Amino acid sequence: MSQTTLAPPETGTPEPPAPAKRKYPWYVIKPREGERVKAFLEAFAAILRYSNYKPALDQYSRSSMKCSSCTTNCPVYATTHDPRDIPCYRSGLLLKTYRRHFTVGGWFAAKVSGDPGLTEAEIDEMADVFYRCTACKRCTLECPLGIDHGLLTHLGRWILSELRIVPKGLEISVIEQLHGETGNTSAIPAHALKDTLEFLEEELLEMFGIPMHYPVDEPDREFVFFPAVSDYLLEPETLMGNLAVIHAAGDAGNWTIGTGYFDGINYGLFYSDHVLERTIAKLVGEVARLRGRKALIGECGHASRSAKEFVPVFGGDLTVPVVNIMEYTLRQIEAGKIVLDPNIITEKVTYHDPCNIARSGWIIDQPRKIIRAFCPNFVEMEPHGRNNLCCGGGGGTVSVDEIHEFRMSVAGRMKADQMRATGAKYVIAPCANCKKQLKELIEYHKLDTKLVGLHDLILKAIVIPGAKSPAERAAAERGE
């Protein structure tokens, strides 16, 4: 495949933060100075042996690890040129600590050579770092060795969680989600939940002129759906359109929400294997309690992967199929059950494809097929794909408000830039953490466009017999 190099970007938009030593003030609880190589070295310990990360630790502690080929496609390096942002300089850190303290032969080399191992200056370098990488992955298209970067910053992040390090926003949704009343990250009771359904239902009804139903509860359906929670807070447009699709598809008695556990985000997939499994549990353990037969996700990146690909580890005899909601919208398009009026966008539209979904090729040309059949003036972002540039929160660090000048100045930068180059009206983000990064990254840099969501324009222009034509909904909402 061939890679797009990335080079600084020369436009107008504010010049990064020069590099400075600083310590991240996002801890929850920082372990006492003395104690934390020996917590770090337990937990890394207990990991290996508890997990498969070791033969992959072992293939890639052999490799050198000096090319450098990585910083070709990083678009932190790309803005910064700070080595701490070289992916193999991160990545050997950690690796460096594997095999000193985890190897014979490293603890051997360090006896020789009277190496002390571990530092406390070494795990405050590793806390800085493995949050400035987005986690985007595109360093492992360039790497020759197939070394997964993305992966490493995950482990990394994981053992300085069990020592209490990590950002403020991460462990606090997640205490809620595992712990509290509510039960997902947004703080969302069940019966706060039913009263946006039935909020969003009378806004459908006025708009289409047809009532349709969010079922909720209902066993023995073939979907049991599980959008980001935080769309119910504040995607009400995406929701609204992924009923239309459904109703319109004639499936709406095929589906249902559930209140035990309503949540598709899963924070763990951004630094902790512990949380993730944990919160597997949880959507494996709806669906089996409604019956369902597969796990709808909604559009959002993270909550699709994290679904897609650990539902198959963790999920045991509860296991089942996951869906993304944009695969279901093209098959009922490409059956003719779903049609889309090619009148009502008519401005330039482009699309940003998150990093959980598009680097593994999982979904690139499902939503272009969707866009291309009623958007007739869709352009292209440059690269794009499986090729994509991050938003720039991708990792979990959106959700880190500490480093929001980080976000948009530096990780975020080269998508700003990318999003002004297309002159779209609307660019579509189907992930809820792209959306939130960037609906700021467009404030921030005073973009003249739009972020929504890919159902949010199938809501203006699905065409559903007996309601309201789009022209006439297009009508009403300016006022005419």
Given for the second form:
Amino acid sequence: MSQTTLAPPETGTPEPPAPAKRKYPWYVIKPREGERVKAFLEAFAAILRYSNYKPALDQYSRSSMKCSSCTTNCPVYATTHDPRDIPCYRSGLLLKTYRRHFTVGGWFAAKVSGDPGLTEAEIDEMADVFYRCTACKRCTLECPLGIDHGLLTHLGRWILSELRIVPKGLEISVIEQLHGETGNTSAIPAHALKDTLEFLEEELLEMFGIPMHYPVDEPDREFVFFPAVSDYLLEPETLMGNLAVIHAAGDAGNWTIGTGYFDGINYGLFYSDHVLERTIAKLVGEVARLRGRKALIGECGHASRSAKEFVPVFGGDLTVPVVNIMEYTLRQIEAGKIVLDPNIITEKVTYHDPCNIARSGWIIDQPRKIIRAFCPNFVEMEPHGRNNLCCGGGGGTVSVDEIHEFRMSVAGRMKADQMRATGAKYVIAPCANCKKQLKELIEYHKLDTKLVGLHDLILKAIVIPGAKSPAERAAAERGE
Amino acid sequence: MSELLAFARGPFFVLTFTFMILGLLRHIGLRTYRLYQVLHRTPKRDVPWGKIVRNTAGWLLPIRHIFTSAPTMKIASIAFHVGIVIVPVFLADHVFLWSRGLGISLPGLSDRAADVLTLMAIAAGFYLFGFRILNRTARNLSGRIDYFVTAAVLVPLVSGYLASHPESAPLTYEALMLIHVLSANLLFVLMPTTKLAHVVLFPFDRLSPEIFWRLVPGAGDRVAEALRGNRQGAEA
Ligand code: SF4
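What would the structure be for the form predicted in complex with its partner chain, rather than the form predicted alone?
Full assembly next; the chain just shown is listed first.
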């Protein structure tokens, strides 16, 4: 594929004075120049040697049937009909490289057919296509051979990242998280966190008329709380909803936020096992420091999945159970500890399933049960649940501003249509990534709907004895 | 020609058939060992067998996947697979081979049933071949090997059918049998060496989404270290 097609078709804006060149469809901090083929193959070889990917590549390169069934499930391909967006084609680039360079049969076949092996152009193509996939894994549902294209996208990106070919939007956050002073992806210092929490407490006091507190650095608590750290900047209502629920459930003394580390985000899930592992180490390290017993993850799909799936893998002796805040909230509702007023959110609401928690079947029913407990006018998007459509910003692409247009008009187009079709006043998306993408989609496609977190609505409807009622709070909000 | 046919049916058949069996067994052994390795290297070792068995069963007769897309292709694919699994094993003439060669006695298909299934598989096979050529997406994906493998399965089917209906066949019975036996022998060789290996590997397909995300602790550090070592080596 020629270089010209690698430029994102979506960039219409002039290039800002960039610290890094735009050889790739996104800014890259310090990509490896020169002998990239050699470097790529060395990285691939090292990964094969030390990781668990070889059996997957063996299996997939043997079974890939090129039947095209996956195409129907990919929202990106369904929109572009561009061959490079076919899940099997993209995965095939990596499988081909694996066969040619790491299997005897493939090496022999390449010799016979005069195939020169991996080329610079193929590396460029991989850099392009692996970030046109949102790693939503929807294609996997339709692959008769069970090929996990999301896994191959992840692996392809990991190899590329060893050449420092990673979108700057992701890498810069990871550098701050793993090496920076603040130690989190949004670069929020601990004192700013405390200020934010104080501010939120004041808001809550005004809203409910009773004090509620975010416990900070309290040792020996059951839960240590990790929302996507960006929530502290962007989603105050979600965080206030979280506190209101925990307070009302009588768990005020059972949880804490740690100032040593308070970020649920783990971009390693998107592009590197190395980053993934080190980020998990920070999370379990903080729980251990505070002698907590469980990690409570906020409303965020990839934060929840990365903790749920990889704390047991990378946590070592510090492994703790991982609970998503929606699981927690539902348990409290079912135990009768939380009461939600069904007369507050009477408008039509719909729910977006974040791929990272829904595709595996982990969290699908829980939020629906919560919503049905207080939103009488709930409608589903079609399709939903396990077969949901990605918001179009999955796999870390939402953090890559340079491909905004791609996310809006390609990857998220079907999602926008889906939201529009429900006619809902509120779209609930319990995920920091999805929230950002869907808000942008709503604006871009001029949809008449409002994007909220699940706990944002709970905040409006929760009944706390001794506090102002939901109706009073609603009246106050309207300025009555 | 009859000598060649005798050779193809005799020692050559035994050779290729044995090659296939051994090759497929190797695949099963290797794949099992690799999965053991995967689980051995990661601390998260539980395997949701129930889910895997359910999913595998669901894909054996993938009715609920038919209407997700290209339903005719899916129906053709199912018809093709049903035909090529049942006919070669249970055709009366083959049942005879099983019992003579390996002492296995299997129930035979009636001629009529065999004809219907074979024609169904042939029609479906041609449809699938055509789909690869005519459907833009499938064409973009397909390489030479994909066409070759489909054709390689079709030749023994067509030649076998014609050989059992010599009255309507354009070639002599002997010539058809030669094509049939040789192409079947070729298929035996292709079975373990191409993606046709999925005849035995399909039970592993549903394991993959459950198992392959079990990453290895410390792999990232070791990879980084190895690459640093490479770079330093290159600079020295
Ligand atoms: S993971 Fe999602 S975006 Fe990527 S190829 Fe599959 S369906 Fe398309």
